[in-house]
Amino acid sequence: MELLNDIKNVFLPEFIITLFALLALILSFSLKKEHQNLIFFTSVAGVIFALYSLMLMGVSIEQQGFYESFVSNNFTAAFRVIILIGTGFTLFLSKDYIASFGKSIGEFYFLLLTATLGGMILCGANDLVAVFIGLETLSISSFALCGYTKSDILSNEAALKYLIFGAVASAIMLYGFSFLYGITGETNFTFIASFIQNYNFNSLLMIAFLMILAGFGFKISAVPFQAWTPDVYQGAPIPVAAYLSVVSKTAGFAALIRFVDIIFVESTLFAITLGVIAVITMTVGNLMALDQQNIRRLLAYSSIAHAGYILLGLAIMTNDGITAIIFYLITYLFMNFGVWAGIELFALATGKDNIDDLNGLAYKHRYFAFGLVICILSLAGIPITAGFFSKFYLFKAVISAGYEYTPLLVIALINTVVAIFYYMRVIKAIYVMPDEEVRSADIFRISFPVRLVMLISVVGALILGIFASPFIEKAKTVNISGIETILP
């Protein structure tokens, strides 16, 4: 009975995703190849039911389950919604892309839903064991998804690199967990926090934190744990790269925010560490993106830079900073998936993914090119898009945190200007007059699933920009835990 109550009140969305993941696996074995398209609709239904279940749970009141190892409140609900919407986008991007490989597609959807389950567990994990289970469920499924196109050398390379880096990061993180458990004798976040409040800070605790941060840093592509990102984004199937850039990153940030807020909230040294990592991450990402010719690698470094901006909101350790992170991730969901939808469509039609290959796109697909440009401008932070207001509110939160954070703000502003240059290179290529070969090429068909993702992304990037205030106010109501929010 207690287990059923935990599922109903705390774990219902995750339970639904688990059921539909198993259903997708069963259907992949039982359906004939020509009927396997049914698995796509089954997976989409699972995501929709999971989203609907969040509305039924009453997340305004925090509830804990499974021996207090998992927490459900409006903070976890916000991140679960981002993850589920991102999974839905990935499913639509995958429909034509995966079908083109001419083999069983059920295993792909099973792995995708399993990865989503791991990400959702990370959002509400309140125990070191739960964090590790969620992280490994997400990571192992992602390893397999990266290498799904087995005949592609780049895909195999991406999967191998992701596996090696991920295994090392997990091992380091687990070692940090063991230090923390050895110091406190507890695995529950709340009990660890209570112990540390009366514990004299020492080098062992700092080592434990840095090891744990390494594991989270790998998941969010923070420097110096970002080396895998460009190769994986270039070699993995495009829907998987899009998934990793948004959904996987969101799950990592959700777990990191809860961990830092509940356990290490009062340490200035931790705030400084996060601030330094944030500015180095955004700087490395933007500088490396300037010289990229492959648009998928450019988006990889762009993703690293955005991770730096988001980390800045955590480094200042204020409630406004957390609000800025949540709003930033919501806007990043739409603008980033919009760009990836454009890349997938172009790659499927032409087999190319270099920036110069986009020359003349606006002259053959005017509306599609316009939507792609809107999403790119939002990533660059140009008014009146959602990306502008997400950065604006983040920088405002940094200013409000105190004058000591001014150097971080200055570096972030410089990085924002630098980023405009490489985003404008892509827009310039789209509107460059095409040569004769491009002019004579056939106009490629825009599939409905990709068109739908692009349309929703463009609308989201514009609405979240024009009407940003209501969404920001809603994000302010989110509390990380029922214990104590970060700072008044």
The other form holds:
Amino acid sequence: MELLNDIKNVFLPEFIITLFALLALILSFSLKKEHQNLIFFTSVAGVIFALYSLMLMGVSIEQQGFYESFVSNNFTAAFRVIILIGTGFTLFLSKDYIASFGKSIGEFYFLLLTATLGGMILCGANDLVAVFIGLETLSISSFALCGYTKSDILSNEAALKYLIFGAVASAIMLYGFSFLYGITGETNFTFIASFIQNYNFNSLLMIAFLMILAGFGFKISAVPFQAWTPDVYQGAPIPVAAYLSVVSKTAGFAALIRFVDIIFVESTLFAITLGVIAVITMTVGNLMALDQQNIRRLLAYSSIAHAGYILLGLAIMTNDGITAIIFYLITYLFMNFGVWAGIELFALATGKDNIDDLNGLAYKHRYFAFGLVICILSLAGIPITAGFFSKFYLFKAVISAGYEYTPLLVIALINTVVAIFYYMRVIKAIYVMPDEEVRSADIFRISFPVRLVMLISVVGALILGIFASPFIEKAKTVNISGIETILP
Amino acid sequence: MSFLSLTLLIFLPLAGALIIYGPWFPQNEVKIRRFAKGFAGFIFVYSLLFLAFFNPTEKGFQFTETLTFPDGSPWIEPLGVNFSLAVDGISIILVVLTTFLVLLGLIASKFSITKRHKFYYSMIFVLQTAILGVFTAKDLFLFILFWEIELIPMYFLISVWGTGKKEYSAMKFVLYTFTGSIFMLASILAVVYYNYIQTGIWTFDLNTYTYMKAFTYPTLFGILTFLGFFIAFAVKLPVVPFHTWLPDAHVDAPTPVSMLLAGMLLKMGGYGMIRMNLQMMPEILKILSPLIVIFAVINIIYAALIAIAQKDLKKLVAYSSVSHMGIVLLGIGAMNIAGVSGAVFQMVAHGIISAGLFMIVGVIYLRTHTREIAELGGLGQNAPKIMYFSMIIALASLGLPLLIGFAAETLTFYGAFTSNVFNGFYILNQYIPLSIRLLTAIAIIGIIFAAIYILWMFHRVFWGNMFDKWEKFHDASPHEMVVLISLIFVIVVFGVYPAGLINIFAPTISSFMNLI
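For the form predicted together with the partner chain instead of the form predicted alone, what are the coordinates?
Up next: the whole complex, starting with the chain shown before.
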């Protein structure tokens, strides 16, 4: 009975996703090949039900379940919504892309839903063990998803690299957990936090922090754990790359934020470490992106840079920073999926993914090019798109944390200038360069679901830009358990 | 005046852009251009109405307009950002200048734009929205928002329809301006946060920081934020170490875009400097005015000297632009009513004159396909109309009395010469007589250089022996005549009767200079 209560109170969306993942698996071996499309609709239904159940669940007050190893409040709800919407987008992106490979469609949706489940568990995990379970569920499904297009060498390389990196990162993080357990004798966040409050800071805690950071740094592709990103984004199926760049990253941030704000708040050394990692991450991402020829690699480095900006919001350790992060992730969801959808449309039509291949795109596909450019401008942070507002709010949060954070702000601002250079390169290819060859296929005729994702993303990137206010207000109401008492 | 809505004014061009770019509009080049011209003409007339109903003697902002959500909450409540627009004497004149130049630029586009017409005309309109937005923003956030929006249409206008190393120049323009604008962003955040610490209100409202300023900034903080603003506007103005984007962008841009670039975009720098550096932090400007004035003198002299050495006609005009914008900087550095009025007057004068000069360069380039001064000569023989029009504009540029340039320069130099903002320094007990008077006297030498490069250029291009290859150089076509005559009309009218212009913005300037 208590189990049912727990599920009803804190675990309902995850439970629904689990059910539908299993349903997808069952359908995949019981349906005939020509009916396999049904699995797609099943998975979409699962995501929609999960979103709906999240709305039904009262998230305004914090609730705990499963012996306090899982919490549900409006902070985790915000991240779960982002993850679910991102998963929905990925499903739409996958439909035609996966069908074109022709075999075992069901597995893909099963793995995708399982990964989503892992990500959602990661958001709400309140126990070291639950964190690890969530992380591994997400990671292992992602490894398999990366290598989904078996015949593609790049896809295999991506899966293997991701697997090795992921395994090492998990191991390091687990070792960090053991330190934390050794210090406190507890695995539950709440107990650990109350223990550490009365605990003198020492190097043991710092070691635990750094090791845990390695695990999450891998998930959010922060420097120095970013090396897998370009290869995986280039090799993995495009929907999976989009998934990794948004959903997986969001889940990683959710867990990292909870970790930092519940357990590692005592010493400014943690904040300094995060700040340093943030600025190094964004700088490395932006500098490496400058000379990329492949648009997927470029997006990989751009996503590293964005991870740096988002980490900045965490490094300042204020509630305003958390609000900025949530708003940033919402906008990032739309603008990044928009670009990935555009790349997928282009790849489906032409099979190419270099920046030069985009030359003269605007001549033939005016509206497609326009949408893609809106999303790219949003990533670059040019008004009146969403990206400008999220960056502005983030910088506002950084400066209102105090003038001592000005160096971080200055580095971040310089980074936005560096970033505009490579985004403009893509725009230049699309709009300025002459059309060298006639495009083989008409983009407007193929793959309705992908076009739909692109449309929603472009509209989202514009709407979030013009009417940012309600979304920021919503993000402002979010708070993490325990954070109010400690942070200003 | 309820029918006069600034929001409508700044979004009209955007609506025009949407109308042109949409699938409903025919691809026909002539129809697109006619519609664009008509639309720009309508916007110009509409902006003239603002001027007509503008009350110069009223202090502070007029036509203030704040858009809110239906429930009365501001645009971005969590940030304290209001969508509020307003004009005062300085901005109204620049708004009208903008709409006027866009109209002329569109008329001038007939022969220089030969491809992708829909995209071109919609980009011009987007650019116009952005620039009008900068001039009318009454909110610091809106200001920087429009400031950055302007980058994208300008990038396309240079890189798609330009000539030569157009992509390089366009990228350089974007990177320079964007670098400047992040300095401004940092400074805006800094002053807003300072205000928040002092008063507990998080607001971007311009009035709080200018007309109703309640506090002075601490010196070090003030100097840093001042420099942040200054770099942003110095890139745009441009001030000499930050000017290298300008010759590239001007030379590679098509003629109408050069006209708009020189006529409106450079004014954004001057306008921003008056708004932010002068109005927001006069106490810091007072400290740093020697620096500003020295920059101005370098600007005037250095750019003029470089202009003399140019072999390329368009580069010469571009450097003359830099030199003339130095006069704006000098007027701001003088920090008195005459100086600042002169700066604003010079912005308008330069907007008209440089647009005219670039138009002439475009007219010549269209016929000869070269901008090398050495290859031209004797063009006046076949084209007397072009020659005489050019003569008037060129003479206005070097500051001949009864033309608009003279009034502007005289007023600025008078202001700078009578200014008491600094009168020399003591360094190690050694008196250094580096007063603003001395520096102004040096700057006036720049006028002589201007005469040299303008007259010499005119001489080499229009007089002398004609090359045989320019036998078929034909005179101005009707639409070129329209552009040039309109510009000359303004040059002569406000040259003969400068008070007509000064009366619009001088009361605004005296009201805030008295506050200082």
